[in-house]
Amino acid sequence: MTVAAAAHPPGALAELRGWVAVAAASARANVAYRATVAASVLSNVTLTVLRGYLALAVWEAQPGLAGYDTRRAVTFVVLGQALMTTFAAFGGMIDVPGRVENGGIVIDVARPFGFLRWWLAREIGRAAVFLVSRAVPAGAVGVALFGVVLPASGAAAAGFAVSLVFALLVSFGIRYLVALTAFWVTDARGTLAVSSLTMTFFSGAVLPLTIFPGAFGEVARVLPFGAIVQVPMDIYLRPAGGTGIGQALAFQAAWALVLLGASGLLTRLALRRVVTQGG
């Protein structure tokens, strides 16, 4: 390789380095305030314990509710809480509205990395930190207190791992689209609040979606929100020899493609609205 070639790495390598740099910067920002991290860990552990005992009480009173026995229900709740935290099923965590409000969006638009890719790379860094610092401690406490059901097969374990990638993409796509509304509305807090409640409820983070009966349950299960918590846990808890893992992953992948495609389109429309002084 010539000196010139070394100085200008191939496009794919430069792109990868860009992703790593942005994700790493986001990760550092999310661990910068140790008191905040400690408080978040404590709150997540507390929620995991409380929800675990609540699940025990409910399923001991109603065995087989939503198609789960007690151990599987507790597993759903304990690991589901970890997924909820990692993938921000409670909404938010993408500060486009704040950047629009304070004018920092002008700097974001000027970056050579690309607006959508920038926020997705930041989200990858944030999710990695939340997985290690929030989800793992809470999950460890939950396992110690309640025990969990392990995947019944290697296919279920592998499918669960793949589903986590799609869960992150779906969650990001939904929250990013909501964040972009800041380009059109004066105050995005109302939109963010509604989306937070909707995501939390319909992702399966509060209750398994299989608990909802009739047409309401059918609609809830085809919406993209379930791809964040419900679908990964369905794959994780699938019995040995159970089919449908590929179908579940395809459901997540389809929604991820739709949401990221819509994100790209809406990004182009939103950035046209950015007007800086002088042009």
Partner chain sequence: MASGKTGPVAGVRRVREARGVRGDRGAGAVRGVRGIGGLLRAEARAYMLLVRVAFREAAQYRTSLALRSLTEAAATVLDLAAIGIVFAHLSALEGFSLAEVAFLYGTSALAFALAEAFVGPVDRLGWHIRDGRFDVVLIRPVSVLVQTATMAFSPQRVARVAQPAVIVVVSCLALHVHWTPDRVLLVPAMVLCGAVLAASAFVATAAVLFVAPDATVAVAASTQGSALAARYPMTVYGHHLALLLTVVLPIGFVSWLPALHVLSRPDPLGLPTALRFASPLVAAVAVGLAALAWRAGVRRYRSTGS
The other form holds:
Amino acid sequence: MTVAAAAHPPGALAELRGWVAVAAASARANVAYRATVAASVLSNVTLTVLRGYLALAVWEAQPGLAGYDTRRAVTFVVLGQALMTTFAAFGGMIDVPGRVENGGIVIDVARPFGFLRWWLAREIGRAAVFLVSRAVPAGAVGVALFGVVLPASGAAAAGFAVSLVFALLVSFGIRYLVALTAFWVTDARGTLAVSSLTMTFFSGAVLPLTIFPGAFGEVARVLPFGAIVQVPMDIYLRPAGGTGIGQALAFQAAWALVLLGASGLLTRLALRRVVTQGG
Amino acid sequence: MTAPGQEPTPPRQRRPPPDAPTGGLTSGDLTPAGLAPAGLAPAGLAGASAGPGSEIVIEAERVRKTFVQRRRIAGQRLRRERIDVHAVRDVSFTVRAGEIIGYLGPNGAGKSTTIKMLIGVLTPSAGRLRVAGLDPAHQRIALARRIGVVFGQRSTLWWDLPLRDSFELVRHLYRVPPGQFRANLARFVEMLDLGPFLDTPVRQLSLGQRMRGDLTAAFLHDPSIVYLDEPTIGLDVVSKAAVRAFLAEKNREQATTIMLTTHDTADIEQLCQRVLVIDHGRLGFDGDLATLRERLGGERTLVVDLAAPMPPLTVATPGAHVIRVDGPRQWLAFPARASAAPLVAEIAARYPLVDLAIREPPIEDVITRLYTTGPEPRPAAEPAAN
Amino acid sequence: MASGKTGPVAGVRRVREARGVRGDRGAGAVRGVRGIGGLLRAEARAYMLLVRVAFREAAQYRTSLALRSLTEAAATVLDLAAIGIVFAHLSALEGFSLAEVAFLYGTSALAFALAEAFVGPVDRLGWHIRDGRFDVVLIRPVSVLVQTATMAFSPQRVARVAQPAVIVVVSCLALHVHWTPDRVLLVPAMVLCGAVLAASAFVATAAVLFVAPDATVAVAASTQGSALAARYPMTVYGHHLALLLTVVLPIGFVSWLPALHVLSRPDPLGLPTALRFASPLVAAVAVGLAALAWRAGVRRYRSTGS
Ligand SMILES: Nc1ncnc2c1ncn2[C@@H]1O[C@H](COP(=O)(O)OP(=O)(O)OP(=O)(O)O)[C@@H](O)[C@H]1O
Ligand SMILES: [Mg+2]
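So the form predicted alone is up there; where is the form predicted in complex with the partner chain?
After this comes the whole thing, all chains and molecules, with the earlier chain placed first.
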């Protein structure tokens, strides 16, 4: 916002500054209430611990379940929980419906920063805060309590880092498309509920997708949702000398492209029919 | 319900609204009251005298509300400082049954905060509040049955339901007897012209229509006190007039005590017998409008029509001087506290006077002056006038 | 659309009319004398009224309602599938047989589902406060809790009770337990007390939102966490954590401790047997604490500047 007021630097630089400003504002808003951040960190750590112990018990009773040994399984569950919160695998978090309902959408549309860009930049800011405040503490607790394994190779570690970016893009794409339905249905709670359920279940956050049997599993593994938790974890847990990192990244990238393309198209349609309610 | 001794107050409403088009000399701001000797409040304006001797329904004693806000320190990314915002400080006043009180003040003065404390939405940080004999924060539910609230910016209606259903709900929540409900609803629908919208979901109503719905909902249970926080905000002239007429009518009919905040000076001029002015959380004035005008001084204007165009008049009356000449018409300013009589007499004696009118300083000016002079050292800063 | 005459509201009206037109003037004192019973009845009536309104509001958006109902059904199926997938691979967990684990899972899930059905929406409080919609709640003559618990009440949450109820019934049939009267009675009693405990936890944590309205996600996560913790044998979490979850946070009283009696098992944590029957007491204390927390929260409500 301060950027708009500043002298207009040319092209790309101005663009970049815009992104940084929006993302930073969003990040600040997400740390604005310290009590809230503290409560979220605490509850996230608690959930991580509980799920970690549960995984430990299950895999001790049934070693090798879903193709993971116990330490890998716990790693999957603990880091998966961290990814789930950072990338909002439970859906929502993009408040277009709220803006449509309270009329604030008019302001969003009137902003000289693209609508899609605005929300994506905000998501980047939010995810950065969540990564630091939710994922890192949960991961640290995981390392301390459960002996979470580290990536077996530099390639796996680098691939994991890249895959996080794609995970965010895919998660954003899905949630943004869902949020845009608010332009067509007066009450987006329905679509939100559907998406929330589907995303959570098929992202791999509830159960590793590798545990799903037969054709059900086959389908689950090609849907975009897996790109949010399952694929990054696959890359992370890839054994030394393992292949297919490039393929996994390509899978994510393809979905990210498709979803963002669709987002762009739908944004144009949506903005053509800004209906606001009340006065 | 009707307070004893509640006579219909001589209608302030008889004055045409100041936002009516002003044309010639005989326009709306010709106030007969202006001809009264200075210092004497025009009849019917002395708000504090409404329902003399009637019971006190609102009592605020050194009420205070402090919010803790956290702000980022300029230049520092993460450090934050704690700031105490004294939204309301040591405010004391009393309101008698049947009064219409205008609660004025610039943005952020603490008006909404005071109203919220009076309803029981906010708990005061210090001080004592009694509304209808109850402590709002601790006896909220009992109090809620006796009061009505309208927030101009916020609807109390059910967003997704037709207006009619919202009213039905109010009836059950407030336990309004069926007969009273039917009679009230029929009456209000007629007064506020709500008939066509009764079956429309609230979310599809325009601001003005919704506000009339909110007003109806607030009065359905015949509350004895009604608070309105900016009830006319964003409304057009017609809707504003409807809201004002409705409030005046309810006040006259049932001696409903009304307290409203507004930034619209016409609301004050037409409705309020008494005004409270708050600034930076402190009560700066409590009294009627005429007293306010008088205390703050300023100038009144005498407009004279002469038989023929003349050069600017020279008058001997102290403080009077010509401020504008337009053909045969001339405008003379003179101190608001002084009587107009000597000036009129002098002009009538020395010049060919055809017609004359006196204009009060516009209420906007008075209020602006009040806000800009600051809250503290001000002659008007005197506790309750009654 | 139904007119005001035939809507669900009308039923309540009939009840009121049957009770006669009683002037409300001076009724305050009388109401005080009628005491807590009368108060509870009045609150229950307001609760039902507002739930009906919520149903009606939901019915305004048919597509959304249909979608949400479908989702609810799908969620139940997927949830069952997830449990099925896990249990299919397990024969026992921490020395508890599959049927025993299912019994624990079902009773605690049912308790939480019941609590969710009654007071679930309280965790939305933060949203209402942030958009400034909460001032309106405080001007109505109905308790804040009743209004909050019914705001955005979704009809489907009632249906969420079905799935755990089925698990309870199936697991009871599969258990090899000698069903003495005390055991039979203990099952509904533990579900009821568990529901009260869970509801108290919901309300108490939601009270935090009065002070930190942005903590909605954290509050939701904490209820989710306690629901998760209650579902499996406490020993899963290791000795220390299990003690913490049983004695300090009363999660163990939701179903773990009473279930030990039903399953006639020794306590792996070595706690006194009497604790297995202490759930009603613990629930009563929890209700008291939740009420205190809620009141303190309402008093600290600071509205929004507008
Ligand atoms: N919920 C709140 N939290 C923190 N500060 C608040 C809150 N509500 C009001 N304030 C502060 O208290 C002061 C008084 O606010 P209030 O809303 O009462 O003003 P007002 O007189 O109603 O103004 P306006 O005419 O703009 O509506 C302001 O400085 C405001 O910033
Ligand atoms: Mg205000």
